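What follows is one chain in structure tokens, specifically the form predicted alone.
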Amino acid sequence: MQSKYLIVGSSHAALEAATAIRLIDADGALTLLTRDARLPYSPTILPYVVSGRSQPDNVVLRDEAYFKDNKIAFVPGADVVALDPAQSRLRLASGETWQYERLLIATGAAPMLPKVAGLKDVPFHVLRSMDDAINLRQAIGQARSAIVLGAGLIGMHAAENMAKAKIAVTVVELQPHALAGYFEPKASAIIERTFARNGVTMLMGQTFQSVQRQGAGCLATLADGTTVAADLLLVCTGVKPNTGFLDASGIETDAGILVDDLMRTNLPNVWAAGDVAQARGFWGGKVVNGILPNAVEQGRIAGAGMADDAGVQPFPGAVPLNTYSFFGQQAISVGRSGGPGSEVAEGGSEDSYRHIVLKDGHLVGIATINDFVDAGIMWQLILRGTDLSPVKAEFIANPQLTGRRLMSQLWR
């Protein structure tokens, strides 16, 4: 089989790339290969499938009609196992091969499992695919107690869903506070108190020493010797880019696939985008920044480059952005929490928090809990390097109103 444009993956980066290609080249053979057996969906929707708020068949990003109308061959169940760049060829687990002229790798990330004695011998769940979400939802319906290993966004979403299902939940986290990658300890404390008020046991600064099967569930021994038994174990200890099929391909990788500002790899006619790509960080270096806006932007850039779009713009650099709702409350984190030479302004109350980081009059980061700001506007203020010096005091006092006014002027 062969295709002028071959995209491996089917989530946000892959779909944006396909759209960008079709804007320039309406007829060139375009194929999406995905190991998933389903129509495209967003990993961000999975917690809502677990909770029952969303149904698997109602959350597709593109339907069959879209692919037909746009002359895109969508090939599900295609598990890529090897890349041969010398022959411009991919090999699937089925033995089938695909030739390409231009290739985009948008394979996303997979759960990263911790090295815990006994883990491979006990039943446990992860949450990265639609099948994972469906299986976890079914397990929740049969469980009375659960352990969530990891207090990142996925783990905390799952813990909330379980608590609402009247399951006794224990969250175990190696870091000293929940969501440590997004919030300062004061902010995390608000989140932790909210979970505790809703019946969730929060064990921060702890991890598994070992785990063993106990009946249909498990018994975990923590680093301090404490034991916790549960019917259900969910492991949410991070993800890693899906790059295993690139072994011996010659493609350069580090934490992910290394790309330049146009999403090009070191190999000719091969691009990478989304959670699998390691691109320029806004403040220097190269980072893997697994957020939806990043995947969309990188996919758009890669697709435009693949189609020889003369107007393609380079990637501006990765800036973290996350919004998180929990038990009816709202948390937002954009950018960095500090850094050399930065100025920090904090405020809040028992159940609200605001943390603003400025450097040389420019916004570096902002995090809030129950103190709403428009995350997209804050993200743009950082990316555009907007000088806030003339309105510094006003911005610190009311970042939402000031930010909206500034962006209304900049976007005119």
Ligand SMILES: Cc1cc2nc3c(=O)[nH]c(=O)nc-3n(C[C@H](O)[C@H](O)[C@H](O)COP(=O)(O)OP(=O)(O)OC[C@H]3O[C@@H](n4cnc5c(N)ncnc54)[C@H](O)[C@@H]3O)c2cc1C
Contents of the next structure:
Amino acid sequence: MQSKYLIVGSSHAALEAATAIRLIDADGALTLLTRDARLPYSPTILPYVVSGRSQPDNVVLRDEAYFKDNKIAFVPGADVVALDPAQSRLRLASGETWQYERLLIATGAAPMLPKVAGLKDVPFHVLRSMDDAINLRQAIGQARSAIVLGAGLIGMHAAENMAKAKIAVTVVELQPHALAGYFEPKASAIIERTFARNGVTMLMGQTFQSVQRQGAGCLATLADGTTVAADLLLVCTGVKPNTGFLDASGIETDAGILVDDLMRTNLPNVWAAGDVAQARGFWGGKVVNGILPNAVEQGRIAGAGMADDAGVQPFPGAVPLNTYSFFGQQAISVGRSGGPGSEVAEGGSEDSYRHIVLKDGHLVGIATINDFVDAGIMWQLILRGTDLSPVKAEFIANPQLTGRRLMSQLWR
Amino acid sequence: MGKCFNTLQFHASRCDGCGDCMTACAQAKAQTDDRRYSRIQILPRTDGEGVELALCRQCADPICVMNCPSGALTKNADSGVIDWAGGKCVNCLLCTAGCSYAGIVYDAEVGHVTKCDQCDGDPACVKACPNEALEYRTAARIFNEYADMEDMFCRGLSACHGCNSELLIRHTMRMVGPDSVVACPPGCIPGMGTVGYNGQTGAKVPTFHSLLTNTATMLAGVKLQFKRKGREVTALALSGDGGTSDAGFQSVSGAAERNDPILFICVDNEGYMNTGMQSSGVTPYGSWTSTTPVGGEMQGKRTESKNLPIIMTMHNCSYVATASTAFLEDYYEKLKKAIEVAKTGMAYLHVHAPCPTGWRFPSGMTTEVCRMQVRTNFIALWEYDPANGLRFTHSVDKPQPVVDYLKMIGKYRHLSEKQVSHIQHTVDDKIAYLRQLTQVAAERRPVAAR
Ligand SMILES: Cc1cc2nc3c(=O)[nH]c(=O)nc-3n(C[C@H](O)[C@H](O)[C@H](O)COP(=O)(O)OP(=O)(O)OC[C@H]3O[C@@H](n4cnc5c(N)ncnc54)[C@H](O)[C@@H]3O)c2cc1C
Ligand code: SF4
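So the form predicted alone is up there; where is the form predicted together with the ligand?
Complete assembly follows, chain above in first position.
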């Protein structure tokens, strides 16, 4: 089989690349190969499938009519196992091969399992695919107690779902705080308190020493020797890029596939974007920024480059960004929570929180809880390096309004 | 061809920050006067210099939609509006991360994101604005209806930079279509290549270069001959104001009086611009031209322009209308009627074509100049037919002072205050006269169509 444009993956990075290609080249053969058996959906929706708020068949990002109208061949159930760049060829698990002129790798990431004695012998769940979500939802329906290993976004979402399903949940996290990658300790403390108030046992600075089977569930022994038993174990201790099939390809990787500012890899005619790619960090270095908006932006850039779009804009650099809802509350963080030479302005009340980081009059980061700011505007202010000195006091007092006033005049 | 959509336009310079639009939006969307619920936000600039707007732009490449993991956001293929499906939304706020304009924001009171939906094509904010600072622009329809029609001219007509004649004739001929014959007397339109040059044709339909004096009569004859041969064609004249109002007038007047079945379009750039900017019968009072210079003796043209479209109504021909390329929807309506009318009688369209070269204004300002002609009542948009008389097709109420228009244009730069106030008087008089004609039309008994 062959396709002028070949994309591996069918999630955000892949879909936006396809859109960008079709803006320039309406007819060139375009194929999406994806391991998943379903129509495209977002991993980000999975916690809501677990909770029952969203139905698996109601969260489709593109349907068959879309693929037909846009002359895109969508090939589900296609597990890519090898890339031969010299022949411009991919091989699938089925043995089928695909020839390409331009290839995008948008295979995202997969759950990373911690090295815990006994883990491979106990039944446990992860959450990355729709099947994972459906299985977890079923398991929650039957369990009375659960352990969530890892207090990142996925773990916290799942713990909330479980608590709402009246399950006794224990969250075990190695870091001293929940969501340590996204929020600084004070903010995390507010979130942890909310979880505790809703009956979730938050064991921070703890980890599994070992785990063993107990009945249909498991019994975990923690680092301090205490034990926790549960019917259900969910492991969400981070993710790793899906690069296994590239091992013999000669593609350069570090924490992910290394790409330049146009999402090109070291191999000719091969691009990479999204959770699988390691691209410029806004504050230097190269980083894997595993968030949805990042996959969207990188996918767009890769697609534009693949179709020789003269207007392709280089990637400005990854900025961490998170919008997180928990128990009806909103936490937002954009950028960094500190850094050398920066000054911090804090605000907030009993149940709200605001943390603004400025350096030389420029916004470096902002995090809020129950104090809505427009993440997109904050992101732009950081990317553009907008000088906030003339409005610093106003910005600190009211970042939402001042941000809107600034962007409404700056967008031109 | 892609689709074009209606859009909300904001004129920051006309906004006084009263916030009535926000109140109207809050009422329409949240049944409250509390402006925090408004989806349109008028914001003071941080430098104190006026106001700006935060509002969903209904982007063509909407990042909010791309960022949405639930499929709750979609760009509506018919309206262009970014639709939000509350039943699918999971409140993850990722859409807000995709917007640089605060066009989609989280509303803590209602507990989900909100955005402008253009009130299903009838925006409450626009109606509430007392200053016409918000406009709901519906000209997208024109693109959608006509963009796929064949362009009847070759590429690269050589009109001056910024001239709207090319826009006008391409739009016109798209609608007139291939079954047509075009007559062009000497002037800018043949000059820009419409009649072709170096042995090449410029148009895809038969085009002939008539004389200044005989365009209308020749065209009427050609139309008759086609008719004899059993072919239905639109006989179209694309003439300048000189070819219509001065040397060409006797033949135009004769054709109008006989009600010959032709469509005569006068492209009025207020003078003989092609030959070096000489004054014509319709050049307005005060204009600098090469024959009405500015010096010790003269301060631009001393006499008034003759009101050619009104004169045409006096012939009782089947249809007469004025038009401006800044109001293309209005023009298209009139053109449609004129094409229909020209099958049996004479249709006359008088379209204004400000000339960046001869009037001396920046070439990027043409459409703005066209718009100001109408906004100041310097020209009025109206239509006439013998059965219904004259009616305005664009409001002449609340005009801007004519000086706002005059000061945009080099040929009026020398005007004294006295001259400006004279022009203002003439404009007011002309509008008063037109109003009377609309009154006459309203009061008299309808007459049978000829
Ligand atoms: C539970 C959960 C919650 C999340 N919540 C948020 C959030 O709130 N905010 C946020 O910004 N981000 C969130 N994320 C992260 C976000 O979903 C990802 O950043 C985003 O999906 C990355 O998109 P991607 O296209 O790079 O890769 P992915 O979405 O991971 O998609 C990878 C695609 O590649 C395919 N694939 C993989 N390997 C192969 C192969 N060998 N052969 C063929 N196909 C293959 C897969 O089938 C899939 O279609 C969350 C993720 C999860 C799992
Ligand atoms: S808040 Fe709703 S509309 Fe916005 S991205 Fe999330 S699911 Fe989509």
